[in-house]
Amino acid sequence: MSIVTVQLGQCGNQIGFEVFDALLRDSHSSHGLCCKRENEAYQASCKERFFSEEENGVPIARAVLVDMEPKVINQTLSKAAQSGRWKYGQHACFCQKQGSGNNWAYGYSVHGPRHEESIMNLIRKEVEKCDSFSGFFIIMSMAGGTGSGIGAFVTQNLQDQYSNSLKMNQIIWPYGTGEVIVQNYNSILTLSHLYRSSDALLVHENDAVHKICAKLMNIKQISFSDINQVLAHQLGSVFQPTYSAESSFHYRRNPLGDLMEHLVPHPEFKMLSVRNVPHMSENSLAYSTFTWAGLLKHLRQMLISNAKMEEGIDWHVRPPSSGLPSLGKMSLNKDLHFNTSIANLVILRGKDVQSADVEGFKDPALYTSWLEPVNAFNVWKTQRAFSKYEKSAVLVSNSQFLVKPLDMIVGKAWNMFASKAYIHQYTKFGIEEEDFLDSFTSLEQVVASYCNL
């Protein structure tokens, strides 16, 4: 079944085109360590999901991109076609001459209302180009006006239009040291408004992936397309075909209802992150070797203490023995030392894959009392080697992990919207005081909820 992709704003646009250019790469990579005939199989799926077959052969990426200055979308469209493995559609793109001016306001209010015929159309050609249509998945970040608060309005267009189809959000968590000034405000405002449209939020924070490209690829000077494609690299090995069950070697044929269906059990808990392993430079690879055993531990591990990549991982946090009171149920400040799940999912790639054993992942003290853990957890494989590793695993998770960023930006947002910092930004463009009230309910309610796990 096809995903059709909405890439909105500079960030959604930069991050699409390194999520196509990964998929591409890895299904004709050599690195693929299986038979011919199941490598043809593995492209076929992962061309089914995210390409249309073009008249000469060249792939076509299923995406509208949207942006409201055209310089990112000209790139992009130049850098797919450049790359002669897979280009855009001519007629897929929609963009302006002037930006959103970082306000979310702007975007939500004026170029979304303003735009949305055009754009709707769009993504509908697309839609009908698909045999069998899974979902959207849309891409932005929270901190701009563009890919926010357009990413936020035609969301909400995407529910209302196509409410049967799934819809999962990857959303860019801004550094916590901040690239503009009302990002808070942005993201609240942001994340409130998909907790209504989407089902599921997939979300990357670039503090954390800044960090994987420092310490495990050594990059010196880092820059967004690094990081950018470090964030692809991980979307890559979630939605790279896998097989559909244990025994079988056919490939999944819905990835995006199999992903919500394990990991989205309840709407008030929607919210995503993606760890993999291992994740490393290609001088330090050439010495690497890796175990399943070794894996699947540093994974469990980064799970359970909410570390975001195997280095500095607390190897003290433990799940709470069954006797005693959970940690979950601590108030958020003392510190959330243990990560309560509510469900996760491992998908394993590579040689020997059989072999893996997932049983630590089946406690059921990670996960909250209610869900069993034979609901809670599901485990998803191939063969088929991803990327440059003989040996990978990547787990998405529905877990605490955010409580703490989330209970900051809603913290920071409320000091400035005390003493009215930056709202009449916002309220000449119809947010009013209310949106702001409302916001702040609906994301304290998504902490306490988590926080209660």
Contents of the next structure:
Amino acid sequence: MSIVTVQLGQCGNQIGFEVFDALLRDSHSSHGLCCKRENEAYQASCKERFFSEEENGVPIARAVLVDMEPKVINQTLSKAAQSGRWKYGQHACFCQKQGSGNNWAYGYSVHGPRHEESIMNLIRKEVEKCDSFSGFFIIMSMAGGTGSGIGAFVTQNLQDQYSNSLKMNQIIWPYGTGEVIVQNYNSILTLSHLYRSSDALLVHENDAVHKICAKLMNIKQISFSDINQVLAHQLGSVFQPTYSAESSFHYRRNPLGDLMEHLVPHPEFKMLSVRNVPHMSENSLAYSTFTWAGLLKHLRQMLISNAKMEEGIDWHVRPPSSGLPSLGKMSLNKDLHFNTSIANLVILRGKDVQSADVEGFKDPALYTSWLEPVNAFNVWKTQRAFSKYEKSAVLVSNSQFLVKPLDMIVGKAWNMFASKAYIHQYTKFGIEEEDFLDSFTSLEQVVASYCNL
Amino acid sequence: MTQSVVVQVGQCGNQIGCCFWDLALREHAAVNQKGIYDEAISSFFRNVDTRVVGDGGSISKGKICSLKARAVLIDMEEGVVNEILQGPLRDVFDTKQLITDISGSGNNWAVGHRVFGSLYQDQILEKLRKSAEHCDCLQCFFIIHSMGGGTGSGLGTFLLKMLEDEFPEVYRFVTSIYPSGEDDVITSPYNSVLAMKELNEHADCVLPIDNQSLFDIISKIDLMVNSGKLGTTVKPKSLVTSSSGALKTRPKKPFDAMNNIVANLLLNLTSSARFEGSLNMDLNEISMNLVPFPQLHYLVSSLTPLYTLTDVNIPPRRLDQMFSDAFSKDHQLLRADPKRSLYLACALMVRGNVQISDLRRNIERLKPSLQFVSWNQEGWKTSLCSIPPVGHSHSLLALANNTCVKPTFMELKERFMRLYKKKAHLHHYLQVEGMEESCFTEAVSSLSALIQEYNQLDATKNMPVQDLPRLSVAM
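Would you mind generating the form predicted in complex with the partner chain now that we have the form predicted on its own?
Let us now look at the entire complex, which starts with that chain.
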């Protein structure tokens, strides 16, 4: 089944390019560590999901590019064409002349309705190209005006017009110290709206990815390209074909559906995050060897201690021993807090993957009480290696990972809102103080729900 | 992509404007080697086929035929504009873009605003409409003028109301040259305060600059270059004041170096909107992020580096120095010390081979020495544009919405009051039809109200930042 990607704004389009590039490069790589037939099946599955084919054989990404000003889309289209390996559809983009000015209200209330028909038409055309349609993957940032505002608007439209299809939003959480001054306002408006209309929010934090580039990849002068490539690597390791657990004869047909089914059991809890091991520069990779036991041990501790990457993991954090009363309400200030999960999915790729032991993830102490661990935890194993890593593991988690960042954003936005700063820029375009209050209320609810796990 | 129109008013405005257009042409020539008329150039220039008579000559794509500036030149004396039209930039403008008179405004805001305002209202409107029609998507008017004289100050601010009424959706960015303390125009305080009221009410964003600061910056550069400390390692083209390498050589005029700094400011301000980069910043984002309340729209600017050494690979240390300098009071284009005052918001617009990690490292490094208002503790807006300015490998423009503008306004008010108390020169203004004393009292009270806003913010400066109680939700 195919996934249609909608790339919105500068961030969405820059990332979208890296994702498609990473997916295709991996699928054509010769380091798959598997037999030719296996590789071909992998390639075919990847292609079906993310690309359609042209007569001359050049894959065309199943994507719609949207931005309110032309520079980034032009760059993205030409970068893809230059790669020679794939490209974007000729008529797959929608562009205007003047951007959204970092104004969520402008994106949502002005640009959205104004261009609704054109954008939805493009999306429809892309969906019609799919023989069998799995759902939407929407890539956007929260901090700006287009990705956030139009992203929220489009997702709502998708919910109305494609109520039977799944929608996963890939959201970029901005750096804590500003990229955009009104980023906290834009973020809370985006998140509160998406919570109602999206099926799952897959979050990547710029700060976290930046640290991965600095500490794990050893990049000295980190550019957005570097950051986006790390992101693309993480997404690729989630979305590339995997075997279904039941039968190991063919790749999973419905990636989005399977992800949602396992990870989002309750609509109040939609925030997912991704952690992967190992992740390092190519130079280091050449000198490293891994065992599944080692990788999984680290990944499990990253989950428990809320670590964002494989360095600086706090090994003191332990799950509560069973038999003792539960820790009760999560305090946002506690350092040694243990990260409770609702559901986890681990995807393993590479050599000897069948021997990997994931028992550690089935410990009931890791989870809330309302799902049996057998339902809360799933593992997908695929022999075909991913992107030059002989063994790689990725964890997609619905847990308390994002509570603290969310709480911080809500807090900062609230402080700013109390002074009424910048509000006139939003009311100018129809977003009133009431709307802000509604957003605050929804998000406080989400924070409280996750805290009480 | 969008277009902008520059409206240059008065002697100062036109002289700066002239430098600006020269620099803009140089910048585009350096970037656009193939001579194709692209979207970046179109933001400030039209492509015109000069063989076609009349107005129908606009060409939207293909090779550059003849570039015409999207500008309207206004002066009530002929001297400056005539010089421009006889100088090397004459082909960039045409007579249809000019409005001139002979007598001048006599350093009298009332003459500029009321007499010439009403006299030339229709003509000005017509030229503005024409320039707007030539734009596919007009985003911004850049007004350049001085505050202390008569034309730039009076007629320049008369324009603002007209623009607001006629083109409400288009931004109005005003570059205003404020008079220094030792200004030789006696009535400059009157002119400036009367103009301030208009800026308060009708401008979206104002970039206040004063001559003294520009002069100090030039002195600094001259000192460094001539002291021999740097030897031959300074690239002459890289001086932010330099017009060397100009496409058309012009005789150097006394204010040239100072005007070049302002020209650089305007180009850097618009660079991220015109050229590509990994983190773009459009002009509408400036207003959105830097203006938390409509009245507080005065932005103090600083440009670094002032010169580039010939090292091709800039070590991070030097890059970091560029960031430090942006916050030093010696690099501000207004007499102000942002470090000692309160930041409401700050924008860093970087050009050249600088990446997000450099930006972040420096923000982290400099943050502790800066004071931000309690509700905007991380009030940074950043942008990364890949194309550096001509002659540089990288540059930084910092825009600060900071209470350090307050002293400038307070001094202005003081100088105004000294004159007004004695009613000195008042009759020159009152004899203009429509001018009454109430115009003066209203203007000064508008200024006082603005100063009061800044006072209130300053009062919060050293208070501990408290998190406000949040909404509590029933579970």
